[in-house]
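This document starts with one chain, in the form predicted alone, laid out as structure tokens.
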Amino acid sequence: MAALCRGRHRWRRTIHFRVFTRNLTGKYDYDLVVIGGGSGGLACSKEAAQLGQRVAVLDYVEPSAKGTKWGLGGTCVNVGCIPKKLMHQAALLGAAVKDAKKYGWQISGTVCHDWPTMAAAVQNHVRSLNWGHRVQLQDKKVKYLNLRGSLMDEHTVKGLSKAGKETILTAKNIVIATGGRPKYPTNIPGAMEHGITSDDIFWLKKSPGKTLVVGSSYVGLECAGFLTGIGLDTTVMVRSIALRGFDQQMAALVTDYMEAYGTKFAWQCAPKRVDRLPSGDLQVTWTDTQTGNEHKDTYNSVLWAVGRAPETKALGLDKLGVKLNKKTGKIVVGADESTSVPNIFAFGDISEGRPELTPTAIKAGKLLARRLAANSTELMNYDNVPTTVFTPLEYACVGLSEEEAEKRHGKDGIEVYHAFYKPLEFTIAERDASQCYIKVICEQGGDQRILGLHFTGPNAGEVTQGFALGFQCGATYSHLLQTVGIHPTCAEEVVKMNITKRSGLDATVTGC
């Protein structure tokens, strides 16, 4: 056992002492060694690989507190935007049967949907995406390791197998982009034993039957919006205001339509406990925060949706002194994505300040590995960033809220434009269409430069998607007014406006 020790003592001081050397002759193993296999941290290493660099990933998924692995390709391929987006469509596809009777479609029978069928479809996409990734890299010639990276020095990273097994690679750069996980909270009992989150819903075998949401974040709203969608008995407990960050005005449109359309909303409640009865359901209790009083009821399941945790804890960050913010634990970067240690550059929604976006990983990570392989000096620009919240009727903006341009601007230094408009195709179905709005924030005065576009309605990310290539061209209001519209579509009624808020006049659009 002795001889084992030393055995090992010596393995530890050969491989402190490659590493050693290596950093004295600037002879490394890899250029460019990203951890993280999500979005941005593969585009950056396909980019490099591209450019000519000898470039390693290690990715590792840690099981949820349920259970739930994946494979390649991060949160937004295997437990965010695309099985979300999959599940929203269902969705959509649900109340559009119920609109196609109105359109002369013959519908016989009871119509249903069943969980499992969806569930199997959707990860056997997510799989189909995993082994993709796996070929592009090979292909690109960037080296994929399934170890859980941690970092030595600035150009030295330890990757950890499930077995235990270490494994040492020595890179001139390193790059971190090991994104987020769902929080659980802490002061809840029963909260983790008995809870999910978005970790493991997507990966359901059995429909998660009558569901309490906690939460209304845009991750909160868009699982409420589909599981009611499909039929579920759905909940979402906000303890103030839904969709935080986001214009308000815009959030209230998407919870009232939500609250028509059949979820049901626990306004101004926060979660007490949650305990597993003998029938195997979950009841919960609530305190309503307005008036104190205490309240319960059973669900099927309880999905947590109150915010997301940086992957940094297991990275040993602290050992080399890479600068966090402690209130948010992200990573704190310039404006290159370089972090307080030379060499070390992180991205994405490790980093503090950076939208928890997929596209600007992606777009951020190749635009880094630009500048460390081929002496580009371009960085990222997260301006006007456009998103969109999937919910029954979609939310998308680009550019400022309403409130943060009266904050940067003053309320005498902004114009804002706005419509209530009816989809065409909601006209036949005799479908409400009370939350369709859009509104287009201007500054005042001169060619009232737009600072922020807001729309909820059908297809609402494709609408801003468009719309968003203006504002990196300096859009004004004079310019949309000089755009003619597509006939007969949504995103049309963008270019007609022509009713301010401050006129007070009725903005709902009539007629073609």
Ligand SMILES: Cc1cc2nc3c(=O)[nH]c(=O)nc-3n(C[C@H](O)[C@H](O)[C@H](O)COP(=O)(O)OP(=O)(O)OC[C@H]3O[C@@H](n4cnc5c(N)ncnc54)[C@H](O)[C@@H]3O)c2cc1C
Second form
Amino acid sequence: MAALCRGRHRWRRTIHFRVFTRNLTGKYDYDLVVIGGGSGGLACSKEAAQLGQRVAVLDYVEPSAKGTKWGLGGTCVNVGCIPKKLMHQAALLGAAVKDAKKYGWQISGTVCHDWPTMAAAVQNHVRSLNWGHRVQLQDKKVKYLNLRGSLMDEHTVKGLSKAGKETILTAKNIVIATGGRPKYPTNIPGAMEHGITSDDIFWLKKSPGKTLVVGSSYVGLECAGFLTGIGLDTTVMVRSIALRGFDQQMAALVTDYMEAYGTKFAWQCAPKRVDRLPSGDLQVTWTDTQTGNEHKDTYNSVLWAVGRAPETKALGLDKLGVKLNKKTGKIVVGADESTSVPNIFAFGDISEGRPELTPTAIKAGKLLARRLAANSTELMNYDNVPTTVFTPLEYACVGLSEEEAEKRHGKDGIEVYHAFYKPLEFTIAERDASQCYIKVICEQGGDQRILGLHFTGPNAGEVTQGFALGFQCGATYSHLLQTVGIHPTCAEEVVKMNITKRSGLDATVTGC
Ligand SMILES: Cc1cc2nc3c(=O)[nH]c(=O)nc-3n(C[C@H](O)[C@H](O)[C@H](O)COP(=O)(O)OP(=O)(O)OC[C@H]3O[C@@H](n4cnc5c(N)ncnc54)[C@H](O)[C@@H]3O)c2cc1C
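Next up, the form predicted in complex with the named molecule, please; the one we just looked at was the form predicted alone.
Once more the chain from above appears, this time first in line as the rest of the complex follows.
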């Protein structure tokens, strides 16, 4: 114990000495230390290094409750956008194989999906991205440290290795980009013991089998979508509404399509407990919140998609007085990503009120680096951020939902143009296109500035990315009408819209 105390004093002396010398010389080990090597942290550190700063980035992955771990690159690369999109693609190919027969492809025998083949391919791709990130950091002269970072003061970071070894780094500026992790419900017996989350699903070596997805956020629906698409018996349990925060008419189209596609939905139901049966299966008990009746069913896997929590607890922010939002636990930031403590900045999923998306984290990180390293004054514009939900029928949008537009402008202050269209690809395949829909919400009057654009259909993200540029430039309904379509595409339906919701006319697109 005495030795331990002596050790502590020695360590304290070292810190004080460091702080003292730093104050005398004004020198730090680094110009910038970034905690978190995800989408945002990597972008920020690389940009700062390219601008001549001495930069270190700390990235450390705490294994999931199930023990899943992964490499450098954060959520997007390892347990988010990338493996999700690849598994979504696996599911789309399944649907394409069915279509292919109608297009003349002779496919003999039954077509079935092999999880281990898909998982190995996806995981190998992710590993190649992990490696690519390491190489990029090296090329750009960013020091990468596989350490868990916490703050000691506004210029000092403590890094802790897996083996418990401490490294102290000083920096002129510190950036926190530690993202978030999926939550488990705390009041459901067996939830954590027997369940998995999006931190595990992409790294499973064996098929999850019959799966209950609890939660209908975009993460829940996307996972349920690709599981259904590769042929697994999949149920989504929804307590209240699907895709909260998104336009609810569009959310209904997405879930209607999924129901027709084979995903089961347990609407207005709340899980009560999860038990492992002697067979190894999981028995889930839930309550129908409308009738109060209790139900049970067995599954091979239960995937919790009930939200994400920020990674702030282990960072030592309270000691430094970095202000957090008490409800969300996220870091309160200014328009310039500054926190309540000078020299400490935060952005990406860890920061309050920001979209939880990779492109916003990357862009915010680059702009912050330019402000810190190159006297730039450009701030991140968080308005008009487009996004896509990669469900079996993809949904993409930019701008306001109809509900939000009504709230801000009044029902009479907006004009909504809409169209139900049939993608040409669906015709020969005899696919149902009932949920392929476009909605453009405009300001009433004048040139009718576009307030929101919503699209369900094939390649929704690709379609909407282009329109997002127009949106950013202040596109109006008149601009849409002046735009010539590309034929035959789904996107051209956006520039052809002429039926308003107010008119009550049939919005089904007919003819070419
Ligand atoms: C299933 C899923 C699908 C998604 N799909 C999309 C999509 O299609 N499109 C999209 O734009 N976004 C998507 N996202 C969201 C996107 O992944 C995040 O918004 C993005 O990764 C946030 O970047 P970030 O830099 O803030 O944090 P992260 O990418 O989460 O990176 C944070 C890093 O910091 C590390 N870390 C945490 N604490 C410490 C510490 N104390 N010391 C050192 N390192 C630490 C973490 O391990 C992690 O590596 C998805 C997310 C999920 C979960």
